[in-house]
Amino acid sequence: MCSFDAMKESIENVRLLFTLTTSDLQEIKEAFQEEMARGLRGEKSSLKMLPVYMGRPKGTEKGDFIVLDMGGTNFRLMKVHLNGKRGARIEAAMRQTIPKKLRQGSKEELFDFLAHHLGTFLHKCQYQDTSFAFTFSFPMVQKSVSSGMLVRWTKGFTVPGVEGEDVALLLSEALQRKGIPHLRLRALLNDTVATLLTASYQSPGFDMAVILGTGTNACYIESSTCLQVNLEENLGEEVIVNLEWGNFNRLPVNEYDHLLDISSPNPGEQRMEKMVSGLYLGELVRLILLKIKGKSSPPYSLSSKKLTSLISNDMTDPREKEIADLVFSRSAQIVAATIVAVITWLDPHVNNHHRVAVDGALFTGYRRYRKRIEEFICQLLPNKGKLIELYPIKSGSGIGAAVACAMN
């Protein structure tokens, strides 16, 4: 056990390791934009910059749609109604955990599991239409609005034989096996794109969407003339680009980041996600407490939800509270720098007002975290930071998928 003085010195060291200066944030912003430019040119980049063959909705889209939302360890099924006047509501929903054995088992077992529950939900809702949307929140390369090849698994999934395959086709084959061949996938997208569509359907003027939950990602509206990669479908004047920013790797890392990375299922990948998202923040805190206090607990036993409770609990050891706060704060700093990078890519001098839609439990469940991001944005843009507004979006992945279905 550390002495009081040794503990104080250790925490001060953690403070130095997890605090980024304004200069650090500026360097992150510039490096991020360099990676954006490479990705848009089709060059090697830690940002995928993937066009998703959709622009902003008009707000007049309407109808009833079934949505399958696979966001991570859980998936949801929803029946969504769009009224054609920027209004949307979820009329029915069910939530199901994907068992660990399926997250690491065969592709047939995983997609049969999804197809089975989709069929059950259709019967329960007495849904008569033949189209549905699929929110699949993993990195994909899309060649159309209704197909997408999985680039790599994230969020603890390791199902073999799926990477490099069209997940829409795999789900279609599972529907055939389950006796539901009449269903047709109208739109395939990830939760980040769905969040932007939700926000844009309900109110015009959004430029960007961010997910801050178990994982993290972002997308934004780009001019189609800026895309210098070969596209298999014609695009309009603007297109949504999926950044896959969780893999951004030009960040200052420390010894705890290295410890987490080498013990993860994907060493060397998803660098930003491992420094920002809810899946990993608790593990960073656990590793710090293990080293400086000898406090042992199972890997990944400290969730972001437990962390927020720890910080807000008056009975928590103040030193543990400070460590958790430092890890949260660095996450907010990185998010602020990368949001500023995207907005200043679109508007270098920030002459206009910009709206950013944000979903995810890390953002919505911890008010202080959101405030920190806003403060760091203003730190980077002292006179213009207030022109970037963050808007929390609820049920973005479900409503947005329905909007995509209606658009296509």
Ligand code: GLC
Contents of the next structure:
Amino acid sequence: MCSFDAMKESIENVRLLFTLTTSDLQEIKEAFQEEMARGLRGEKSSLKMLPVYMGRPKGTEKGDFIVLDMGGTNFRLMKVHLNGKRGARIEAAMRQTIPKKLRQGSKEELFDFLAHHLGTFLHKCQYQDTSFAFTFSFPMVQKSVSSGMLVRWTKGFTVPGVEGEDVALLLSEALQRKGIPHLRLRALLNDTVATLLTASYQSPGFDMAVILGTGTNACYIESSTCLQVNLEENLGEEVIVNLEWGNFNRLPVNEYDHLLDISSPNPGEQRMEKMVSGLYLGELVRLILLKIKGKSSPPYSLSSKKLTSLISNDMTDPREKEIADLVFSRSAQIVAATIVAVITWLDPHVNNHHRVAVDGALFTGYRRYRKRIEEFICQLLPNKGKLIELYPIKSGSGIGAAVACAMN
Ligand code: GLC
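Having displayed the form predicted on its own, please output the structure of the form predicted together with the ligand.
Full complex below, order starting with the chain above.
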């Protein structure tokens, strides 16, 4: 048999494996809502449903703030100006990759690295104030606005001794070691929360924020009465809940998902993230190409950025293009189903208009991906899909942290 036919056969199989039907998407939506309900009741669930000690901003918050933003592969330092009239400007910024050896090394090395760069940045900005905000884009259990215990590392971090610890404390110890103990952490928050705060600072009416970048996650505004876990303090009528949806595990998985999962540093965890986010899409494509073309390359060598240029390059082998497209498309399908799950949780018949803030390079850097999500939302909600509007938010994790600082 000619090898081309064998390949065609395999691509058809990949198409089958990576295409979800409308009824699959409905099932995902329902399973997601069941997990939400369990998580809110404090029962065992793949959705952590972490309450956050912060409300909506008014839009009048004002001042200059220093933000340390630790996302996944990158970290950024920013000086953010809030004008008190819903306007924000980043006045100085520095961005750096967190080297792999720090992502997997000792906790002192990691936090000393952050403290060192924070000190240098403050010196450069000649910043007089002594407080700052920290966006830490990992699951945290928070008992106050300025502390948070890391539940689990995600996105390839494996630094021992941090899970179960207060990251605010670890950072302040590192600041002491670096001779800058006077710096005070005023707000510690997840990137989804920061994105929701950024959007809500700029204009009212957002229900939800989503991150589609190296990792994926979402938060939304819940009524406090639905939250049946013990809180340290009364949070008012509304509470922001960090879903940690990357860990949702009731999705139909195939052999490639399985292969990726078992060779990852956290098998069995972050199953949705491993099917959706930028860190993993290239790896899925690499595993498929290895199987059907014998095309070998080192693990994680195909970034999602390379994938997008592969799709838009006329010179690319059309079969590779199709595979990349299928993997992106399934990611968009899952995101559409889970956004619809959250919105219909809040408003079962979608009687109102809903605004969803979205940040992350996968979404902001790839128009076709965004269009796909919108199309799949309409497929799931044929007459109401257009009432859910996705708003791209720029620098959400930085500006929102400044807003949190101003609010506290
Ligand atoms: C991972 C983290 C989560 C974060 C997301 C996006 O899923 O666990 O906290 O929000 O990545 O950065």
